[in-house]
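The chain below stands alone, shown as structure tokens; this is the form predicted on its own.
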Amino acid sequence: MIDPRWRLDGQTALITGGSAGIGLAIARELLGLGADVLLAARDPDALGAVESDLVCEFPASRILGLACDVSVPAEREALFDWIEDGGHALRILVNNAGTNASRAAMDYAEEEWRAIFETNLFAAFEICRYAHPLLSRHPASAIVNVGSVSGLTHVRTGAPYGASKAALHQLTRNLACEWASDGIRVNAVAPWYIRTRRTAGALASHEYREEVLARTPMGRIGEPEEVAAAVAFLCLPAAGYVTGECIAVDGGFLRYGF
């Protein structure tokens, strides 16, 4: 008999940026643990294709998607109208949607760096606030924010990205303390280079890839499923006494010395 602490049966999870990469891997991981999944992503065609695939893979679970750009306030509001109108008993929120434009600090146009903060930080904060009354209806709910090692140390991803992720990590700590009495745990994960469409361009350079691997004790690029496993753990009842934490999924990158 499977210990229910390691299952998510009957729980509904909202995953933003859920149509590809880490978000899709998180969806598969949570579905495999028995959860129902609501997906939000910008591209309606990609989202529809993913929804169809997941329905075939997990026929016993409820899987629904809504095309939504979480950086747009009206679309965030529409997302939660959709959730409430559908009567979905939300228990898990994964803020995975993110964006970046990597360049030197002096080379950003104002609208570029503001757009990074809007998606990576402001949208996550607002989505947490929209989700709070839904999550607090249940005795044990969870939020997991997908941060980055860029928010913990200098990485060549650009200052706005690193600053937005650092703020997301601090938001995680603040909400964990503020909302613990409401039965909501709030944690984060901080990935290093993960094999996704977004990282493919940078890692296509042999020289750059070798630099990355040289700074990674485990000597390889991470997989989306490895981030998803950490996220899933933080959602499980087994992690019921864990809140305010940021787990690095980085192959040892942050612990590398000289």
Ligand SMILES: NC(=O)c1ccc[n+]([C@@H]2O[C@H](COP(=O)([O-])OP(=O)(O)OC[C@H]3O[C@@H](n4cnc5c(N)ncnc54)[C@H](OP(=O)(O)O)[C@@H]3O)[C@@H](O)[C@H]2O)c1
The other form holds:
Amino acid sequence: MIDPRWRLDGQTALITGGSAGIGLAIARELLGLGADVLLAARDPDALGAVESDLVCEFPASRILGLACDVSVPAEREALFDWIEDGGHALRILVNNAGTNASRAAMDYAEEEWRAIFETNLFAAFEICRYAHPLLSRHPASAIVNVGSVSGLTHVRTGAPYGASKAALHQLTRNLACEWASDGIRVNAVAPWYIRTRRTAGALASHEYREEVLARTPMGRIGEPEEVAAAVAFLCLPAAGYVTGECIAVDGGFLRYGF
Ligand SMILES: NC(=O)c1ccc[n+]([C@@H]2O[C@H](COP(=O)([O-])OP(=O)(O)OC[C@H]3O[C@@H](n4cnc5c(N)ncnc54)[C@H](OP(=O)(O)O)[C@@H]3O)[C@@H](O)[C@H]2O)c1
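Got the form predicted on its own; any chance of the form predicted together with the named molecule too?
Below is the entire complex, every chain and molecule, led by the chain shown above.
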């Protein structure tokens, strides 16, 4: 018999940025554990294609997508109207959608760095607040925020991205304490370089890639599925006493002083 502590049967998860990269890998991982998934991303065509693929792969699960730009307040509101109207009993929220524009600090236009915070931090906070009344209807629910090693130490992402992810990690700790009595665990993951479309450009440079690998004790780039596995663990009943934590998925990067 399968131990129910390692299953998510009957649980509905909302994954922002679920149509590609880490978010799509998270969707597959949670579906494999028996969850139903709601996906939000901006491009409706990409979302529709992913929805069809997942329906073929997981015919027994409910899989629905809604085109939504999480950085737009009215679209966040519409996302939760859609969830409520659909009668979805939300148990898991994964705040995964994120953005960046990497520059020297003095080169950002004000609206540009504010936009990074809007997607990476303000949207995540607002979505947590929209989700709270739904998640707290159940005795045990989970939020996982996709942070970054750049929120824990300097990496060459540009200051606004690192600062927004650092704030997301602290938001995770604050909400974990505030919402523990509501039955909501709140955790984060902090990936280092993961093979997705967003890192493809930088890693295409042989020289840069070698520099990254030299800073990574495990000597390789991470896979989206490796982040998804950590996210899934944090969602599972097996992690029932884990809250306010941040799991680095970084091949040892953060532990490597020299
Ligand atoms: N890849 C890495 O090395 C790495 C490392 C550390 C942290 N992270 C974090 O991991 C998360 C996912 O990154 P990824 O590498 O998987 O990126 P990705 O492959 O580019 O996928 C991003 C996903 O988010 C969606 N998205 C982007 N902006 C959105 C918005 N405003 N509203 C709704 N959906 C949005 C995209 O779809 P649409 O474009 O159609 O909206 C797509 O589904 C981000 O938070 C990122 O900061 C990534």
